[in-house]
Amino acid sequence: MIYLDYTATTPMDSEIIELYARLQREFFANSSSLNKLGQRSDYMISRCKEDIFNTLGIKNYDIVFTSNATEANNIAILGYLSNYKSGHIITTKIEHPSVFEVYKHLEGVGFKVDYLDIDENGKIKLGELKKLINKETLLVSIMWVNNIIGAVEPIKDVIEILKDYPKCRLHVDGVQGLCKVEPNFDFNKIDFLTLSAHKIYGPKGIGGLIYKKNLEIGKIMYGSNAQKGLKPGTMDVGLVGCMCKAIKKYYPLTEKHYEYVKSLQDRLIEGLKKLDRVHINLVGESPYITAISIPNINGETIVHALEEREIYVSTGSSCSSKLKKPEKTIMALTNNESLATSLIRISLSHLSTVSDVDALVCALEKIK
């Protein structure tokens, strides 16, 4: 089997699996309980928070542990904007569905939404942002690394632009960036940062929203007062601990893994360029993601043809790939429906090998 769908999810690290079992045995008590066992669980969660902040160099922030990054994005956007009945907000045409669809919803309930275009390199047009933002803009949501084409967005430049607009907050979906691409910006200058454990060899079922302590976030769910009521319900100490472990283990390895995966992507691109029928949509700054198309062949058909050879890729975001319509990020990049419907996304890892890449190129050459 050759697995090349690491952008969708990653296998759990063996050390993290072992940690999960241990934490479930030793810290099974409800962290909201006032008894000694409950307080031990609560203390472990506090320690995990501190370790995450220390690893990322973040100060004066808090974190809400969520079920996934989709939930974290929803809490960030809807929670913050629950303080307003209307207003101006900005995002991009290439956001993950868990951001893009929230903005579409807000557009339908009275908010003025602007969607930024991208250039030929998949990056937002900063001039357009400067033109659209104003003193009344409440929120800007821009992902760090695009999950379809691997473009690394200019977050550092966006931070500089927003300095002149103190009322505006910046929300960054960091799912495909953390532990994969070295940040050239300061996490402490972002208002909201969302994360996901299963993208970095941790377990599914745990994500996080890191946010500045001085921000007022309204509730979008109701229940207990756990996690300040932003994510009510009993917390799984094992999942929290495993997310912490994944960040602590893989964040320091970001540069090392990046260089190795970049060498694999270079080999992949070299091979793909020899295939006349394959169109490379973009070679983004993140080597983990390569988006290609074979015009006139549906992306799903390509996926299943490769699957017969036990090679596993995807047609795009796992949250929307079953919708069978042109992929919106490729449409924004190319304005070509044929390329957008024949997309396949190849996503690499430090676990990938040269032979994996060569086998994929060979298999693509045989697809009719």
The other form holds:
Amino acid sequence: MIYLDYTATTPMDSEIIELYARLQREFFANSSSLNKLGQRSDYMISRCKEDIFNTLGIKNYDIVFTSNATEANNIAILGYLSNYKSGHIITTKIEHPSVFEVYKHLEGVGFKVDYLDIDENGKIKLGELKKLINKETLLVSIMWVNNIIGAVEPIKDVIEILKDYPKCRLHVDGVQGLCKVEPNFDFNKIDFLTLSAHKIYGPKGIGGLIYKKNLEIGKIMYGSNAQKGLKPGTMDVGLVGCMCKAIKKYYPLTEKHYEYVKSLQDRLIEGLKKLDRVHINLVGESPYITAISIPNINGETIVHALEEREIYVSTGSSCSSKLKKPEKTIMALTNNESLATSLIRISLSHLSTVSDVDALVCALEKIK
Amino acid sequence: MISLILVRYGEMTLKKKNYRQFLQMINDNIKRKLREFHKIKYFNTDYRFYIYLNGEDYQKVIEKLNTVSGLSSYSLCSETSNNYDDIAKLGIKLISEYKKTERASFKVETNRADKSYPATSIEISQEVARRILPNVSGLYVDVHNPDITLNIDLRSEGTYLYVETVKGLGGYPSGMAGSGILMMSGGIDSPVSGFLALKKGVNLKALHFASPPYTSDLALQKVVDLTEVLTNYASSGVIELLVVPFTKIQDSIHNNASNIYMVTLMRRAMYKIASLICKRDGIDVIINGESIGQVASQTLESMKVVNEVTNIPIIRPLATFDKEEIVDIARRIKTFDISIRPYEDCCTVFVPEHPIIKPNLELVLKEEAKCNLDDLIKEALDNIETIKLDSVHKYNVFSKNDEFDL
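Rather than the form predicted alone that you just supplied, could I have the structure of the form predicted in complex with its partner chain?
Once more the chain from above appears, this time first in line as the rest of the complex follows.
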């Protein structure tokens, strides 16, 4: 089997699987219980928070552990904006649906939304942001690394621009960036940072929203006061511990893995360039993601054809793959519907090998 | 670019006789606190301490300096060459950044430490001011009462300019003022009290009364975490936390004395223990977080009755503070979030609904006599657990093994 869909999800690290079992055995007690077992669970969670902050070099932040990054994005955007009835907010045309659709929803209930365009490198146009942002802008959501084309967005420049707008908060969806691309910006300059565990060899079922302390975030769910009421419900110490472990283990390896995956991607691109029918949409700065199109062949057809050879890739974001519409990021990048419907996303990992890449190129060549 | 931090010493300049000793102490404290910044170089005169950053992040350095007591203020200096045009160019930049109103007065002040420089301080100031004045709109000269003072420090190592001066922590050099034992409950007040004492140069030990099983490990963890915050302000970076097993004493009072005296008697026992520790360990004073009238046990009448058990001075740094003022400091020194964790401490278990607010000493003594406390106090003293806390390592009361390490 050749798995090349690591952007959709990653297999769990076996050390983390074992940790999960240990934590379930030893820390099953409810972290909201005041008895000693419960308090041990609670303490474990606070240790995990501390570990995460220390690993990422973050100070004066809090984190709410969510069921996934989608939930974290929703809490960030809807929660923060629940302080307002209307106002101006900005995002991009290439966000993940868990951001994009939330902005669409807000547009329908009275917020004025601007969607930033991207340039030929898949990066947002900073000039456009400068033009659109104003003293009344409440929130800007920009992803760190795009999940379809691997473009690394200029978060550092966005931070600079936002300096002049103290009222405006910055939300960064860091899911495809963390542990994959070395950040060239300071996490401490961001108001909300969304993370996911299962993209970095941790378990599914847990994500997190890191947010600046003292930010007023309204509730979008109701229940107990667990996690300051932002995500009520019993916490799974096992999942929290595994997310923490994944970050602790993989964040320090970011650069090393990047270099390796970059060399793999170089080889992949070299191979793909020899195939006449293949159009490479973008060689983004993140070597983990390569978006190609084979015009006039539906993306799904290719996926299934490769699948017969036990090669697993995807047709773009798995979160919107069932929509059967032209992929919005490729549309934004190329404005070409044919490319956007025949999209294939190849995503690599430090676990991928040269022979995986060669086998894929070979298979693509053979597909008629 | 900030390349040098000029540090001014605080109040100790008043202490003529021991000045040298204080100077040595504070310089050592600064160097110890900045040990992690490898590139830094130092230089000091009698009244100032210079830190050459050599590329270290000045904000991080200031953050550390803000834990050193005895420092009055800092100036963040930028470096340039020693010719007038360059000095003026940097001066224009600094003044423009600092200037907050449309019109502002200014003057230039020169300190010519490099005596080989071929002009007097006044000449240098005039030359530089002449070049700056027409280049910043709304600027005018006022040498007596300027809004902005551009300082030029001409040193042989380089020429340094600054306009802004930020306040330091203040107080006396750590360890200068003798020693104290801090009564630590885990609430908001005691760590603030401890901080104020540390700031005034007092060496601290912390004392906590634990009543398991009424109080939990997490309540103790809270006190540990609070004490760890305080270690940042201790010159040695270390504070010993003494944990006194208080359950038996508390049970005895609960079972034998009238309920309304519970708190008064508990506190008397605590101060007896504290004063015995002071005598044993040669500690000068007891420090607590009491604030007049805040709760029943902190009325002046209560203080009097409790104070009666010891002749060791009890320092109450917060006696006249309002809660709001205390909370402000707690937030600033980052103990507030720890203090509000919801665990019971030994003062909050068995507390009667209406404790006595004006206890009568005679009645208190009568109730106390029923409780057989002397033996229990001795036993408690013999079973004190000492936890050595420091500003680098996190201590975890739950597990002395590694089950929490991921």
